[in-house]
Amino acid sequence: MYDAAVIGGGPAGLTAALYLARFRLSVFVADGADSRASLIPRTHNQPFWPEGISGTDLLERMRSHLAKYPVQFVRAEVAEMRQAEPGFELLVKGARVHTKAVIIATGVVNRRPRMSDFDHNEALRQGLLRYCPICDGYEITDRTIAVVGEGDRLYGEAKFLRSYTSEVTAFSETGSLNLSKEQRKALGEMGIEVLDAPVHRYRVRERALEVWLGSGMRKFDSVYAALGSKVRSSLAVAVGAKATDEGCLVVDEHQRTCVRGLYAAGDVVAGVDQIGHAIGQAAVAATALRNDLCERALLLR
């Protein structure tokens, strides 16, 4: 019986585990080894790394820090979670793990453009494909960029990026942008080019991403994917946690879900999808968990 389990090995999960370990709780961490942070080639948005740091390096530093404490760390996904007094039972690699409380930090999965794995990963590495304008909009200042997506998401991201560069193009992979007349007009007034042709192909070049649209080809310094994401909240929802229509877990100001003993932090919770934000949420969740177990007299040794 562990005092706490953390599901997820990204910045939120590792931070939560660190806080819990330093609270002298027995901690189990299940890391599916697929944190979205690992896709970041180099971030200059994480305070305070003036030279920038890759997602894989950041995660490795966090794991190295956590290794200084007696945390049970397993590289595996949790297949099932159910309530079992005084907390929860997890199914991990065929074994049952019992814990008094759980922090869900499973994050989200980006919906990707229709590219091969090789082209996708190479485009990310070169900064030709990007997912987070808050993270790296600064890096595309005065560059030629495009936003691929549909509807409100396409509209909002194109507007956001227009403040960094005057060369913004908006399109969708299907050719159906699902923009209202008012949205099209607003984009036009901002000087954003709107293309209705479908995408046939992407091709990575050393300094540009080539996009075949309709009968023509365009080159961009960067393409932003505004295609949304899949929220990995199913484990929590299965035990009764409330979620938004998009699947984000609903929490209170202390990161508690509506299920006693179940907390959530990071991108799985509605909010700004930023590493710094996830770290802060994890600290709050871990502290609330520790205090709540004390209230229930479940930490008496």
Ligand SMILES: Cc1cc2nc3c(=O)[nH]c(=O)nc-3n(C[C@H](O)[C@H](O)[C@H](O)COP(=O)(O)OP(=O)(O)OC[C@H]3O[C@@H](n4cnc5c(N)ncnc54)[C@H](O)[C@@H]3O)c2cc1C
The other form holds:
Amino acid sequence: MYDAAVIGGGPAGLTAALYLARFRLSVFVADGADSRASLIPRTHNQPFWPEGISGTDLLERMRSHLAKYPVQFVRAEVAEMRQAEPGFELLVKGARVHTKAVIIATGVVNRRPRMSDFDHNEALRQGLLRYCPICDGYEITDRTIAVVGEGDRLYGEAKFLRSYTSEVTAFSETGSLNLSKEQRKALGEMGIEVLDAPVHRYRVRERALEVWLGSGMRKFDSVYAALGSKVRSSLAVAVGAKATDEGCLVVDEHQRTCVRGLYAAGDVVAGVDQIGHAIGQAAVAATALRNDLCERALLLR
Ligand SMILES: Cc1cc2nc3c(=O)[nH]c(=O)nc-3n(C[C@H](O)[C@H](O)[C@H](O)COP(=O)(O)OP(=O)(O)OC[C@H]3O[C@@H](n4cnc5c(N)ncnc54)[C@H](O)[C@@H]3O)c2cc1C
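I would like to compare: after the form predicted on its own, may I see the structure of the form predicted together with this ligand?
Full assembly next; the chain just shown is listed first.
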């Protein structure tokens, strides 16, 4: 029986595990090893790395910090979680793991533009494809960019990015933008071009992403995907945790879900999807978990 299990080994999960280990709890971590942070070519938005750092380097540093403590770390997905007094039972790699409490830090998966994995990863590496205006909008200052998406998401992201550059184009992959008249008018007033033609293909070129839509081709320095994401909250929802319509877990000010002993941190919780935020939430979740176990007299040895 572990004191705590952390599901997910991205910035949120690794931070939570570090805090828990330093609280001298016995800790189990399971990680599916596809953190969104591993997709970051080089962030200049992670305080305070003045030269920037790649997502894989950042994760490696976090893992090597955690490795200094006696934490049981397994590279595998938790397939199932159920309540089992006084805590939870997890199914990992066919084995049952018992724990008094759980922190869910499973993150989200971005919906991708329709391009091959090879093109996708190459475009991402070169900064031709981007997912996070808050993270790297600064880097596209005065560049020629586009936003692909639909409806409110497309509208909001195009508007946000307009404060970095006057060259913004909005389009959708299907050609159907689902923008209201008012939204189209507002985009027009901001000088944002709106294209209604469907996308046939994307092509990665030297320092440009070609987008073939309708009967023509347009080149952009960067295209932002505003296609939404799939929230990985199903394990928590299955034991009764509340989620928003989009699937984000609902937590109190101490990162507690509505299920006793179950906490959540990082992108899986509604809020700004940022490493700094994930780290902060994880610190709060781990501290609450420790104090709640103490309160329930489950930490006395
Ligand atoms: C291209 C890109 C650029 C970005 N740039 C920045 C930036 O510059 N600055 C910034 O602050 N943020 C940036 N972000 C956002 C940042 O990556 C995320 O906010 C951050 O990774 C969230 O951390 P997390 O731990 O909540 O989730 P993740 O990092 O996504 O980690 C979740 C982990 O949980 C694991 N998992 C999921 N389900 C299970 C399961 N059932 N069992 C076990 N493990 C499971 C996954 O395998 C994964 O390893 C960027 C994101 C992208 C995609």
